[in-house]
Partner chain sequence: MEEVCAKFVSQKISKTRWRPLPAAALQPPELFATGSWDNEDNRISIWSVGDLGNVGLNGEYQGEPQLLCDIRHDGDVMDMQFLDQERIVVASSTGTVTVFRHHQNNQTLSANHQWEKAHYHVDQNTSCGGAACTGVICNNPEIVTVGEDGRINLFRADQKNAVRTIDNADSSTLHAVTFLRTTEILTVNSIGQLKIWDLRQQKNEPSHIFSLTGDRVPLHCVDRHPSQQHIVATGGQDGMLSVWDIRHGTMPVSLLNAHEAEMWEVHFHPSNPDHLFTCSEDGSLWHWDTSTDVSEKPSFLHQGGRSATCFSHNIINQSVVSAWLSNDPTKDRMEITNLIPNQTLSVNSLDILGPCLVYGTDAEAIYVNRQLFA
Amino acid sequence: MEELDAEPPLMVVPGADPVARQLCFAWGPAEVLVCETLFGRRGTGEGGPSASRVFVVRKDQDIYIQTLRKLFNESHGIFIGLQRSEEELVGKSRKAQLVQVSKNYRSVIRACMEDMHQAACKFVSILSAMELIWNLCEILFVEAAAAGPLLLRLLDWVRLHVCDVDNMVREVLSSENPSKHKLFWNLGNTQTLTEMELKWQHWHEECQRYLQDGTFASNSHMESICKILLGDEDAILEKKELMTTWYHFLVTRLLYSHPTVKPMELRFYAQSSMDLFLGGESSPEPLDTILMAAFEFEMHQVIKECSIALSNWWFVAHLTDLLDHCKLLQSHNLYFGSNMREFLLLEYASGLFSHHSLWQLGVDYFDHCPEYGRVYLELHIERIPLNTEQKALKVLRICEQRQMHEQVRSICKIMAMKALRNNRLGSALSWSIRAKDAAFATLISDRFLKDYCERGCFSDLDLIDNLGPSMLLSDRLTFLGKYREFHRLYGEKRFSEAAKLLLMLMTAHIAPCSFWMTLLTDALPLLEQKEVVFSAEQTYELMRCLEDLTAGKSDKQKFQVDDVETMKVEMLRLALARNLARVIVKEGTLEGS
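Which coordinates fit this single chain in the form predicted in complex with its partner chain?
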């Protein structure tokens, strides 16, 4: 394993006292369960048999901040839009598209900041830092501003985040020759970089002359302004308290000394600006390190520092994805196989899945992780609690759309079992049909048949009478449907059809062997009808079935068979014989056939 970048933070679990009791732990998908054991610190049994508590320790608390939910949802929409956006666009139009996406992300962050501001949430400062970093990355990486526009963008950037700079600029603009300034600011297409540089040089020299001539000697204030305009570092540093940060200082410096700075030169100015500004008094904060890395165009360093500094994966996941779309990240694989973009997205989405509601967003993120996304999704989706049928349906739909058949079967089975326990046989059947689970359908049918045997009538006729094509899902279900049909035919006094059906159920082996006795007993009233129902052929068939049934029992079983059984068999034999006699006579006579 590689060495650690930072010391792992120590987390104290409030309420757990390791001095009193030994603790044990287990990893969950996004949290750790810490439990108090029975054992005391110094051996066994000292803890005593008092109640044990279980603590759920989560690293990522941010997803539970209510005001951040807007951020997660809106950025999810932007993320999906980016993945779906046309890849055929190249060059300038593609870049413009990506810059727009970046701006959309930033406006979402700012909207969230507004809400947080109103709700007086402390997270505002973190969001503000995020927007600052993102904005800089947009300028340097996504837009890749060239020398010239680069400084303008940086000025906007600083202006957006620090309000004080306006004071200085206003002072400057009001005092000096306005027309020269206008020329300076006009970076339209008509001017090339060299033209602008020349103009600036000219203006710079003019300022220098004013200073040397002592034009402002009488007014020290004006003199210092002139020095600032000339880019005199010391003069600018004197006004340190007006500038809150070193990057503000950097941009001001560049404005007055190197307005046509090239992107690659930024790093030197940035480093010296930070050194000059901080002056060795304070060490750089995490934000400073991140910004410095950005100025040095060390993208990976930026992402790494952000990952360490921020408590939530949202920022690095989305930023890295955007940079990846800009084709800026080298696809060097991490040692366990996926690339950085995928790793961060997986982490972020896993965090979403630990939230009771935001898991739905996580699905789309996993979809866009080509290597491990599917596996992660399969593991996570099975752990979503399904407290209503509607939620189960939504989860099922997600699985079906991605051909995750195992998960479909598993979820349907869980829901079907729940329904069965609650005696909702129709619901249970509906779930087994969805999963095409023949085994479960058989189970449900057996339940129905058992109910019938115990009570003598069918429950839930509305279900059994309307099985439709789902009857074919399992043999037992087919039998159930057909058996019910037999009863219906009998009820409608369509005896010959009922008889035919009954016989077919046995001869075609649709009926389970355990049920044959019941079926044969059902045949009794038909045999006893005034009108002969069964033909000779059919009677022979019935007799054969009866013999098969009784012959199947071993001698030992014959002794254990109770009187009712034997009587039933006797009655059947008698009835069959009588029917056979009648039908032979009937079929034998000329009028009867």
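Can you swap the form predicted in complex with its partner chain for the form predicted on its own?
Lone chain follows.
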């Protein structure tokens, strides 16, 4: 039967009073929005409406700490390198590679600790505990040291994380009379406890003889050292204040009583060492529980306890990923879908996405979650605030690289709408084309045409002149591009081509009805050219278009037509009639000749 988790600790939101005021909340991807309702609880005397407050409770607050940014950024590179590493490596080569990766992670933790020491940051102790746990997991799980080398690794582990022998040596040697220094014998005991290797057998025989002979009876310090070398637990416990922790006591005890301890025997020595060291005076701390689980080779328990004790997902996500590459977690799948590695990576990456810049790291973590990573990325990337066009382009590039077509369209629509609200028509049209949104492109094209009617010229000519095949996205956009082409031909005095294009725009019915009068008005300069531009057939077409325009208006619309509009119609009829007469004369002359 699965072990039930303990009740989660109560989180107090400063300023919120659930006793006096009813609270409501909404879950977000990485935070919870808590707000007070307008009414107080019954019996509190606060029945009337009053001002409410809103609280944002973040799940991964650590990602906002500036000093931890180095940890997240540097470890990201190590993580990606591990995913891309040569899987063909097997045996010792693969193990050496994974051990090196583990050491790289620890070096990043230590570098962050040094930075925090300088900044006097409170997270130094947390990072120190993280490295302590990681180093032990590296020895027991990644490197999987065998009997003999195992104790040497544990000695190095204790020396690195617990002992401060070097400082004691410097202090004693720098004194005027080292042998009289108060730490002299403590230093001897400490070095004996941590730095002697596997020559203990010879010492054991020698010390046993000296102790039985009473050789050191006159010197209590030497006698104490002799007992320690024999592995006397009582003598070792007398120096308890020099060891500070039960796992220091464990390694010391193993060194002098069982230096060839096998990995699977560690659990028994670890439990008894903790019981002897604590002696019922205090209960184990969370760190003790985690280390004990590691000594018992309960990897999943280590991950579980770390998830509860640590304030963010960085540690468990990266450690689990490393153990998964060591093929140690293959058989453990979670009942709700993905395996433990993917679940923890998804949680860690989701936290990164709540940060204004670290979200870019989260993308790569989602990429390496084969089952649910794509879905999580799609959901989170839609929630990124697109504050600037540069950021939008960055998000868009990520989506395009992963063929996330729906998200690409969504981002482009959002940016197009923002540009349109700011009256940046060129940018809005560019985004709508990129989104392949025909309806929005039609709307913006209408705005361009309206702007042209009011100002008499186009804005963003470079964009319109270089629409290319994109103009086929919608009829209105096609009309905009072709109408701009008409103006370009007219400006280059290519009147015959301009006339054909203008007539095509009228007869193809892709121009909005409200723009027909503008097109007919554009034909006036061509009708008045010295050389005949429109043929008789083209002139008849223009006449038909003009009559359709005037006949299609209701009586009310005709009544509202101003004098300027009436004058334009009359001028067009006159120009068309004159052009028709000129064409007939010209065509008749050509036929007669």
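Positions refer to the first chain, counted from 1. Note that the structure is a prediction, hence the values are computed from the model and not measured. Note that the rigid core is defined as the largest set of C-alphas that superpose within 1.5 Å between two forms.
Participant: Taking the rigid core as reference, does residue 469 move its C-alpha 2 Å or further between the two forms?
Facilitator: After core superposition, the displacement of the residue 469 C-alpha between the two forms reaches the 2 Å mark, so yes.
Participant: Honestly, after the rigid core fit, is residue 456 moving at least 2 Å at Cα between the two forms?
Facilitator: True for residue 456: a C-alpha shift of 2 Å or more.
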